[in-house]
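We begin with a single chain expressed as structure tokens, specifically the form predicted alone.
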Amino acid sequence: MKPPLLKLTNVNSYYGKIRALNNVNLEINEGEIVTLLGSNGAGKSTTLKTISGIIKPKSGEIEWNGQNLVNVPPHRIVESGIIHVPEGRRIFGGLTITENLELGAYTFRKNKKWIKEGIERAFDLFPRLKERSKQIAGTLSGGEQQMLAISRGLMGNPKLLMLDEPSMGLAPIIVQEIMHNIQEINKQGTTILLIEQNAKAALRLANRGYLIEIGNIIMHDSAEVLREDDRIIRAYLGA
């Protein structure tokens, strides 16, 4: 059996003197799409930080590909190929959808060739921003804005891409589309670590979820299994 692309153990971060990841275990297998829930402030997106290399962990292992990432800068880490799409977009307002896309594919910039060619594929994915390539992405609608985060996140050419809240703020049927383009780019060979708010949406996608509450893992399973759980249901679910 092939050891994980990606392995958390016993990973604690903090904010200053206050410990927000408490001995995190979390396992990602090549080809998976993982949900990462729970509530607000336990500790989701500080779990993706702490593995982008925002955060540097206090104590514990990040094992990416064999290699040890605890002390490998973030320019180092997005270079091996773990691509961070940050919760609310982040996008750069003031330039254009396609200079939006080049500014995301910085690693292969001396590769015009695979520049051109990225953008291609994101407008395949995303037929919405090739209508715009020229438009100032900060007049782009919140829905449009996550579409070019998520295809500026692609343009690093992502073995494991990390969604932070992909849908929030956006209309059910924007979400809907979302959805179906992530469940495209894993099947397409990309592995996927997602937080997402609307737990249903995220659990028809997922392989398999881990549920944090904080800062502490305190349950994970097949997302199957999590979607029957009564503590998913009554927390996340609804009854």
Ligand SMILES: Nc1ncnc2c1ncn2[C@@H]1O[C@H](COP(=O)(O)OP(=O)(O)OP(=O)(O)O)[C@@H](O)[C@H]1O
Contents of the next structure:
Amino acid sequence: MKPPLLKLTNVNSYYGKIRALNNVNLEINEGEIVTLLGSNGAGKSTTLKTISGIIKPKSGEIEWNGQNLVNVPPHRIVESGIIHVPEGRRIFGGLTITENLELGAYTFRKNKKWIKEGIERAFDLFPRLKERSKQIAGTLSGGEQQMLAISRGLMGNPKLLMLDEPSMGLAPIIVQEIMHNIQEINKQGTTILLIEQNAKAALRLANRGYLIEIGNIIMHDSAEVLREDDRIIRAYLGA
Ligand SMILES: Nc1ncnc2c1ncn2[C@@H]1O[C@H](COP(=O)(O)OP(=O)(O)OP(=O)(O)O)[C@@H](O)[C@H]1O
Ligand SMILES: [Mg+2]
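Starting from the form predicted alone shown above, please give the structure in the form predicted in complex with the named molecule.
Shown next: the complete complex, the earlier chain at its head.
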């Protein structure tokens, strides 16, 4: 079997003296959608920040494509194919959709053709963005802003796309649309690590899932098994 694309081994991350990740072990294989579930404050975003190099783990190993990621600066991690779409979207509100997408391609900034094709791909995936390509991003709806944030991430040509709560605050119909598009992105060859409070939607999409509580991974299994698990059902899927 192929080794995992990404492998975290006993990763410990701290904010000052407070330990936010406690010996986290997590693997992602090429082509998978993996979801990371957990309540508020469990350490989900911290896990993504640690992978993308925003937080340096105090100990533990992160292997990516056979390369060690600990101590690699964040921009190098982006260039190596890991893109993190953070919580709360953080698009450039004063710029148009197209300008936001162009900025997402900064690792390829010399390749105009690649940028043009990337924008076309984003517009194929999210036709709503195409209709509004000259609209100032700050005036977009929440759902459209999320679509833009994901599309901007794709402009960096990720091998692994990490999405932090893409459905946050959105109406169910838009959540469905975004989940469908995440699946589409995966089918086109991008591996996905998805953080979701909407466990139902995430477990419908994912191959496998991890459950994190107070910095500890307490369970991991196939999505089918997690969907039937009493603990998950009680805490995350509703009775
Ligand atoms: N910048 C920070 N400084 C200090 N503590 C932090 C910081 N960011 C997060 N924490 C703490 O680390 C723990 C994990 O936070 P994290 O943001 O990873 O949780 P989360 O699972 O993403 O939660 P949520 O679902 O609310 O987004 C929490 O106890 C949080 O208060
Ligand atoms: Mg979070």
